[in-house]
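Only one chain comes next, encoded as structure tokens, the form predicted alone.
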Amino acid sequence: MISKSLRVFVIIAVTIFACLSCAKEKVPGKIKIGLSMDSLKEERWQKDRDIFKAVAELMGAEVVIQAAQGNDATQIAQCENLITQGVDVLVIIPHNGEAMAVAVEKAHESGIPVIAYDRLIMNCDLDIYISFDNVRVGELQATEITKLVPKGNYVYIGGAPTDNNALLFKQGAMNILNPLIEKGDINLVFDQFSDDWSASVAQKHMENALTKNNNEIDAVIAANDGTAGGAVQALSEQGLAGKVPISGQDADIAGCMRIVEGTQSMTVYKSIKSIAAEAVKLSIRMAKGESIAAANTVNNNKKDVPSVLLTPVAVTKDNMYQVVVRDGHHRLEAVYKNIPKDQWPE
């Protein structure tokens, strides 16, 4: 069953986008589309299966759903599966883009194309890349952050290091702290990465941050708002929660309402009805033969990839109804519960 907000969503991405008029057409036999999923451990990733899904039916297409629950070799396993399953298009969202370079190849040797979802493939013959502008998410974080926080001490906790995006975050947020570092205005005293993307790795990084520095931590820039909740709570631990400004990403329901509860200063919103809707279109015109002219390229290290980039959203309390709430991502009383409701927005 779909719920009432995912068919919010749908209704939305239907509105939006043109090209599910699609959806009238008939479709000749009935495409299959494989989705090779690194995980569903996180709501984000939920509502992207979700919202492909729905998007595909109603452009009359079928998908197949394996998720690997960040397993390599599982989801190597998967796409091997799925391309015996017959499919016309694989799209992968890989857990390691290096490892997954080898299902691309077994799915070109099917004569299937292959579409990488939101992260990178590398070293391999990829038909096309589908994301945000990824390097934008960092520069979003550290301006949000470097506003409120221009001088002092700063930690950076980034992403899983087999995860090419993580990499384009911290690319992003550097281009913002790198003149303020050299100017002398900010000291990053601490940088790691978080394998797996873990919320709890996050948080002994920041307890480690905090340790190693008296408690004297000025800003921290968290890749996703799954590590930014994990260094609120070593944050909350030492009574610093809400006072230490700290970013986020994905707009994530736990990390809007940290927002609005003023524990964690901002997120990027990436409009998931927005990359499912038009991977789906991708996919279908793939599996149709079609031809697709893309007005980016982004290099895997082997080849230019065409690639589709959507522009991401800074997030903060100030603008959280009219981006977060007003585009259908989460509902007004799930954000704002623990928020007195004559503060609520209206």
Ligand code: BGC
Contents of the next structure:
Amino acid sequence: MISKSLRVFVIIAVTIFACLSCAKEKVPGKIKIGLSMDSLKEERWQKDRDIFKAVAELMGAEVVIQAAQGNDATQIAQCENLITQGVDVLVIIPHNGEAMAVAVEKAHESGIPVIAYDRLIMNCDLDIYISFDNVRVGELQATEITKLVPKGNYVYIGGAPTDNNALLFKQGAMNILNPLIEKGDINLVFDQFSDDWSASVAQKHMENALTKNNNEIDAVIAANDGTAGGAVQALSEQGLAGKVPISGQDADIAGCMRIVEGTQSMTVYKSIKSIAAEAVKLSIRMAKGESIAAANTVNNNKKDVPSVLLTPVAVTKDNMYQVVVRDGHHRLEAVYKNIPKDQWPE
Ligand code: BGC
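Switch from the form predicted alone, shown above, to the form predicted in complex with this ligand and output its structure.
Below is the entire complex, every chain and molecule, led by the chain shown above.
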């Protein structure tokens, strides 16, 4: 006959054992993805957020999203919060590629894999990086502008120096410009990054470039549509909008409208649908503990990070419809809103 106290002890012990083993095994159910975003300032990031969430939910996963409004301390705290919430995988769009290495380490301490989304995170044991071929983005920008202006005074208006992509875009542009600079055809008269990708900083840069060169500027390479918007504003104040070719990137609605209206020469289309869907698929596989074989690697000053690099496409007036509208990025009526209807593409 087992005594009552022994029976109680056995019941408690069995219960504790059962609880421990269920804590160790992963509770079957939804995969939880944490998405930590730098900001939602540029139009593209709102699309990234919406498409990422929609695809994840379609695939049966849950997403917790936080945006840091361009503040490193906030972004690190938000990542810590996502880790505490028990996400299975952390996807980070870093404001500052150097500063966010800490968040990667913290996630790893809790056994959570990390994906860098669109922007690389430097100096850390990052698990995977998904982006576009960003050097190619810069090459596309400079190729298009040098076709229009093979010789003359050039201005380079870059993005945020804390964003590794801004360095890659510049590297790509210089791949095309350098031989022409060496030949003496192109004179790079102004070359500045724009903190936090700010359009108003870009506008100031353009104003300074114009003033210093008595308005003798022949072409501008602006790193994205936001900075291009600022620069076009400065050009238009001098009556030069539409006369000085200028690049952009992102196929923002404002950028696309400027292109069809003639005040911006090109943008670079990067399919947000593709990067967001790929990133969700990778997240789910990583959350399940699958190992990922990626075709490329990119060095982040600590390791060669397995990388998925998608292809960017140059967009001008000529292929706006085929690329941007056909892919569903913007509606025809939105892009051509200020253009007489008889001039809309068929
Ligand atoms: C992205 C660009 C974007 C920029 C500003 C870069 O890292 O690659 O698409 O325009 O950040 O948000």
